[in-house]
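Next up is one chain by itself, shown in structure tokens, the form predicted on its own.
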Amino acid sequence: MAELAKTLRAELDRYSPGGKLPSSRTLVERHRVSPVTVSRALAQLAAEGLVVTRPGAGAFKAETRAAPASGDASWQELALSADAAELVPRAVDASGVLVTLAAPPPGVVEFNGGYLHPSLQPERALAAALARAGRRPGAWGRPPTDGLTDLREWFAREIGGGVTGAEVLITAGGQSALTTALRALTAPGTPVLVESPTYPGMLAVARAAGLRPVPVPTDTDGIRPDLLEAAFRATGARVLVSQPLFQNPTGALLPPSRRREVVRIARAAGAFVVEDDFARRLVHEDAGPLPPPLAADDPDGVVVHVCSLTKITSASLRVGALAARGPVLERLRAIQVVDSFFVPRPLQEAALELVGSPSWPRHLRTVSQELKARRDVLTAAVALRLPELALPHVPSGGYHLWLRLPDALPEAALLTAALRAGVAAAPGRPYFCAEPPAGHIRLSFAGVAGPTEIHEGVRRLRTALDELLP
């Protein structure tokens, strides 16, 4: 299709504006392609504004449009500048998010990915689920604003601990849920405690809401309770955002003693804990039994729970959940409705079909086995070929390794050299809301095709290191 569209694009100079192109049958015979290919190529040119298709009449070269007048947007510099009374600037740095969303150039090994490689996604099961969902009665009607009852109850059972469907709101993925939670729980200009390092998308959400992220250091067991207690005292913060399970980017798993301490400390401070449980379904085969979510053992409503189906399925299945107990649920619900009305019903119906199908547990087992195998391949390759990079913790869940660089190796220089060598890694700097203790990179083993590509990516990183190190 792309080749035919390119050919037709080049041939448009032969026609005057409004001139009719050859018929689809003629194009099929001339270029020896299928009618579907012709249809798609013409649709592509129509989307680009180069041709106009008229049912029953054919395709015509689009009329030339005058270039729009150049405006003067310089006034926006003043309108977007931070007011003197603002405690937090409104400008938001989304670079840490974009690096995991933007596709690198062709041929580059994607160690910077934030989602499963297509070979790990349940594409057939998703397609079948979407097809079945589309045939459900009322599938294209307006859903309840809180989400479909059956889907809310499914998420409640997954969370456990007596959480009910009435305490769950369906969201457009985890990022949307985090946005709603932070806007609901604290006011612009106030501090919010975050793990350091932590997920850049959450930092971007916090800053977009006008909050002041305050770092609480972590170690290989997660957030440090002693420093958390001190941070609450020093700042008066009323919210902590935490990833107790396979923390991003460190991969740390919060042990039972610290789990209890985190909730106790927050309760004593009169604060909420936003639990971002993004990686529960990304557990590795050798992880052993997982601890339940913090929300499952929280009768007082300290924990606001966030989870999603996106990471374990596809970036486009943006279906997640917010769970909360007490009066805060009504505030979360109000902000959710104002921001997005509701999650499209066909997506919710498809999610229900997927998690209720026999293919769902099979998919979870396959991903668990694959992630463990890929983690082991990348860990061994890093130890063998990149001994200069420190790996303080090998995770038992999630999809990446967090590596510390030597003090003499600038992070930005390594990433630039790596791209020249044909491999993309996620920079460590966006994971810190204050000055980082050292340079870091994050290497994803879920977004690549398999072991062969992992080995090739590490080989290219070695080339980059050799370029920079004496």
Ligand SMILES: Cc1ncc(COP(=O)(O)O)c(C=O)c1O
Contents of the next structure:
Amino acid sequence: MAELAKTLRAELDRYSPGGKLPSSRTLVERHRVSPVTVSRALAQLAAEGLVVTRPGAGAFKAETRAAPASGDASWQELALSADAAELVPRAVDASGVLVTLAAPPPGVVEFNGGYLHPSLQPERALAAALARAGRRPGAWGRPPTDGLTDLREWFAREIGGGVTGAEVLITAGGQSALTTALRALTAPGTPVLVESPTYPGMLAVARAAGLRPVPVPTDTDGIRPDLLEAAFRATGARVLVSQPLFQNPTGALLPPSRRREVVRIARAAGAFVVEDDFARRLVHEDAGPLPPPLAADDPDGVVVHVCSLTKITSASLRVGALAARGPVLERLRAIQVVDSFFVPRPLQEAALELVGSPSWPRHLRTVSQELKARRDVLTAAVALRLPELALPHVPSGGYHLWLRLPDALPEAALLTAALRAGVAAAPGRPYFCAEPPAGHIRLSFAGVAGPTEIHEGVRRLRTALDELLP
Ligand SMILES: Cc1ncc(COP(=O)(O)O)c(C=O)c1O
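Next, report the structure of the form predicted together with the ligand; the form predicted on its own has already been given.
Every component of the complex follows; first up is the chain already shown.
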């Protein structure tokens, strides 16, 4: 795949911007590779911003970006992807996930981390919880396949609104819950509505399941209900994946009126809302009271709720939950047990020990204070030293800032120059499943050691910008 991507990259020089590349079939024959290799190579070039692929139409050399328009053209994202081919090839591509999982080279400031820096993790409490878990009677026996009863009840109480332990399944973190939910609710080849931009790991899950992600644009208040309604109508989708709280990557928080609208529109379309509540415990100290999960007020079983302990503890405490009401629960249960049997019992016991320990509320408070302080440091440093980068929304939860690049600054060039200067940031491109409206980068302030490293990372980003901007 890498070889073909390299060849195609070199050949791109021969095309003018917007020029059409040969068809996949021609590339298969010309380079004597499989169709999967061709689609992966094209996806790689698309991720680098070098080509754009239009389902049903082919692949084209990317245009140089035009001057910003003054109107609101975000509806086009939806229109441009509504005509996608019926046949959806399964595409298994881990690159979007590996950005936050792979360790950066030594000495590099890690602004692309997806989890808490070890200094923010409750390491002592985790060690103690694991030791106590190992001594619990039956710790190495088989757990009930749905998960330990006490843990299911704890998650149900956390969700609130009368959700019961019987409506909760324990999963191996949020990623596995998203996989189970999408496989349970959709048939291969069908569309799934996603927020745009959104978490690339979920897009990867959808594509690996042979689904067709259809982007619904967001603004600083989250998903736009008018465009959501249009998207359901245009696609006949039966599922929307949404992050109503501290959306990744925008940090948006869905206001009450939109929360009601989203559930109402999905219900009217006969569709489920997969609520990825990944960042609830990453709330910043200065946020107001949090709205409850959509699942807490869902008598009709529209919402399939996903949450996880990893973000607030460690990527390795792979314990999360799925909550649902109605016949769909049986489907989720069946997929989960077929795929993975159950979550290892010692890990479930350790999770219970941890959340039941006196240090748990202390840990939540510490992280809340720390994230707020780090957000402020990074926000101020960006405003002062990187004024070219726009920050449309300062989040009150989550672990990162989502920054928009000026048109003259190509995302891929900035990230390469940044790495040369010793700082890694997450590219914006993988967060979009159609052509992005602009270049972006995502800077995580949770995966670094503290304010000193944040300042150093911003200084290095400045070096990269100076190299690229006249
Ligand atoms: C929005 C979102 N959902 C889910 C996940 C999955 O996290 P985990 O599987 O560690 O719970 C992530 C991880 O980055 C995420 O950003």
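Rigid core (definition): largest C-alpha set, two forms, superposition within 1.5 Å. Numbering follows the first chain given and starts at 1. None of the values given here were measured: they were computed from a predicted structure.
Colleague: Once you overlay the rigid core, does the Cα of E456 travel 2 Å or further between these two forms?
Modeller: It does not, since the E456 C-alpha is displaced less than 2 Å between these two forms after the core fit.
Colleague: Once both forms sit on the same rigid core, is the C-alpha displacement of V33 at or above 2 Å between these two forms?
Modeller: Passes the 2 Å threshold, so yes.
Colleague: Is there a C-alpha shift of 2 Å or more at L465 between these two forms once the rigid core is superposed?
Modeller: No, L465 moves less than 2 Å.
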